[in-house]
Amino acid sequence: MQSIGIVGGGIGGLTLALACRQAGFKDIYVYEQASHIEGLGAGIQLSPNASRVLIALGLKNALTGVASYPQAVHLRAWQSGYLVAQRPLGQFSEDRYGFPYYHLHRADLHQVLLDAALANQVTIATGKTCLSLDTHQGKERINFADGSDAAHDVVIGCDGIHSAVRKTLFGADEPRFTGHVAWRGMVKADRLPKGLISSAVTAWMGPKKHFVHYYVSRGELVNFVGVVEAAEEAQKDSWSEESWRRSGDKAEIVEDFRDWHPSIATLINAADQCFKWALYDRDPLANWSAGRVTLLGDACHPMLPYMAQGAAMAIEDAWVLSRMLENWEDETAKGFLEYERYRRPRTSKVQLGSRAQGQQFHLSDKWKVLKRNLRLGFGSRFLPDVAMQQLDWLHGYDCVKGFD
């Protein structure tokens, strides 16, 4: 039975550890660079293609205790609040795809995964920053910043958008700054006027900007994300940091959305703190694997957030990779090539779809906006089943049943 080294203790890495444990592997180690594992104070959407994996890993009861359940998706005009289009979620989505659509606080999801990993005897080491990899005495060796190392039969880089494993395998990438800056914040629901935030995930579409909000943590918190096209400002200020942890001046986001619907200002003003980060775009990687080392999630297919599928793709990766390891245990290098052959077309499609979605959200030309709104509105009002079918390839995807 192989020894598995997982670099990165985020959502993808912990899901992979659990999936490998369920597949029968016992010698599983997760190496996390932070001194203690914690989730970010941000929201996350998990559509049925991801929730089916977590439920297959036995996490349904734990997720039920911390999740919120959106009842619909609403697309609204940025200033008037006009409902451009809507799509049902809730029971409708669960009936269609067989699994729920979750809204979660990232910290809640992270804790669920961490608790399950520890309960399943996964070894987790913190304070372990990966610098490089090499092969030593027939093993894949991870070299850490503290001078230590660890050798395993296989190594998977789940170390995110700035992956050291990817850099070791294929060299440093050159991402493109999109010119988009994203803001995020979290507000206690009881601090907001009653009825201000509906049970739907709501996206407000405006010229060169959009704003999204939804409930997390059993409806106790409201998560929001606002994206602004600010290339000139970011370049002028020499600010283009690709980090979710950078605190921003709340006065900036208030100004960015000053002329938008009043409910957005109310939500922003109720936040104690806001964070901002620069959004970078990357083309799909040609290769994910080299020998007995491969990549997972943002390390190999980082995505813009406009389809809310970044974590979902990592969760799908984790299940598929665990089964490839199981089926190709005697020929791991071939199994890794099969894994990327199977996963790359789907993740590339989602990457490119996310890019296109962002462009549609930020249309400025009034005729293009009218055309978009008519198309979305007509479909949701008069051809709802056809409109829903357009997402079947995404939300109805089932990587648990097999790899046909």
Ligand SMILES: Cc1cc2nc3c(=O)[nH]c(=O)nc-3n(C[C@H](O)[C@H](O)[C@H](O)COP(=O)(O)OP(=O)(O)OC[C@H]3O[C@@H](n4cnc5c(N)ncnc54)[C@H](O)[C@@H]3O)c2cc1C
Second form
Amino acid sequence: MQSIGIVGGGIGGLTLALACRQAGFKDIYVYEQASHIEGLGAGIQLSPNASRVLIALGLKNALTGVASYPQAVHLRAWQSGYLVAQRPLGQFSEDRYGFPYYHLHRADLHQVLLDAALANQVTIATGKTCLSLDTHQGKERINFADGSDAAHDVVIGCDGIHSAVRKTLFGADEPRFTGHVAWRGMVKADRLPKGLISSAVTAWMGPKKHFVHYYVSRGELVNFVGVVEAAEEAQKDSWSEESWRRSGDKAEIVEDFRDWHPSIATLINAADQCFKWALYDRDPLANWSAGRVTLLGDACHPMLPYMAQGAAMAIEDAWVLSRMLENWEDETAKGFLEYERYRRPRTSKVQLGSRAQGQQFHLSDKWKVLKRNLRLGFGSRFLPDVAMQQLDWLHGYDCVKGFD
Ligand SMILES: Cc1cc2nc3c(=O)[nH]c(=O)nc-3n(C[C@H](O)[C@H](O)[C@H](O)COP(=O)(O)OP(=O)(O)OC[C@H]3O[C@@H](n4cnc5c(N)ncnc54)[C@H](O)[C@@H]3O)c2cc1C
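Output the form predicted in complex with the named molecule next; the form predicted on its own has already been displayed.
Next comes the full complex, this chain leading.
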């Protein structure tokens, strides 16, 4: 039985540890750079393609205790609030795909994953920043910033967008700053006027900007993300930084959404703090694996957040990779190539789809806006079944039942 070293204790790394445990592996180590594992003060949407994996890992009860359940997706015009299009979620999602659409606080999701990993005898070492890897006495060795090292039969880099494992395998990548900056914040629901925020996840689409909000934590909190295409000058500024923890000046986001529907200003003003994240884009990677080392999640396919699928893809990866490790235990390198072969087309499609989705949200030309709104509105009002079918490839994907 192989010993598995996982670099990164984020959503992807912890899900992988659990999936490997369920596949029968016993010797599983997660190395996390932070001094303790914690989620951030942000929300996350998990569509049925991801919730089915988490439920297969036995997390249904724990997630039910902390989730919110959006009843629909609403797409609205930025200024008038006109409902351009809608799609049902909630019970509809469960009936169509068999699994729920969750809205979660990231801290809750991390806690659920961490508790399950510890209960399943996964070893978690914190304060371990991976700097590089090498092969030593037939094992893959992880070298840490504190001077220590650890050797395993296989190593998986789940260390996110700035992956040190990816750099060791394939060199530094060259992301492109999209010029898009994501603001985010969280507000206690009872601070807001009653009825301001509906039970739908709502995306307001406007010229060069969009704004999304939804409930998390059983409806106790409202999470929001506002994306703006920053001016050229601002792009050169020092805040073009990919980080969840960079706080920003609230007055700036108020200004960014000044002419928008008044409910957006009410929501932003109720937040104690806002954070900003500069959004970078990367092309799909040609290779994910080298020998007995591979990558998972943002480490190999970071994507723009416009389809809300980055974590979902990491969760799907985790299930598939654990089963490939099980099936190819004596030939891990081949198993890793199979994992890539199976996963890369799907994650590349979502990566490129997210890029395109951002462009659709941010249209400014009034004819293009009209065309988009007519297309979305017609589909949702007159051909709802056809509109829903367009998402089946994404939300209906079932890696749990097996794969070729
Ligand atoms: C604004 C925004 C909104 C989003 N909304 C959604 C959404 O609604 N739904 C969705 O599915 N996705 C969403 N995403 C994407 C999602 O957050 C990511 O795709 C997901 O977190 C990736 O998980 P991961 O485990 O691969 O990486 P991460 O979550 O980044 O975890 C990486 C872990 O590795 C650790 N680490 C990093 N370097 C090292 C090192 N050298 N050594 C040891 N440990 C290391 C980090 O501390 C971290 O714990 C959003 C992203 C953004 C920016």
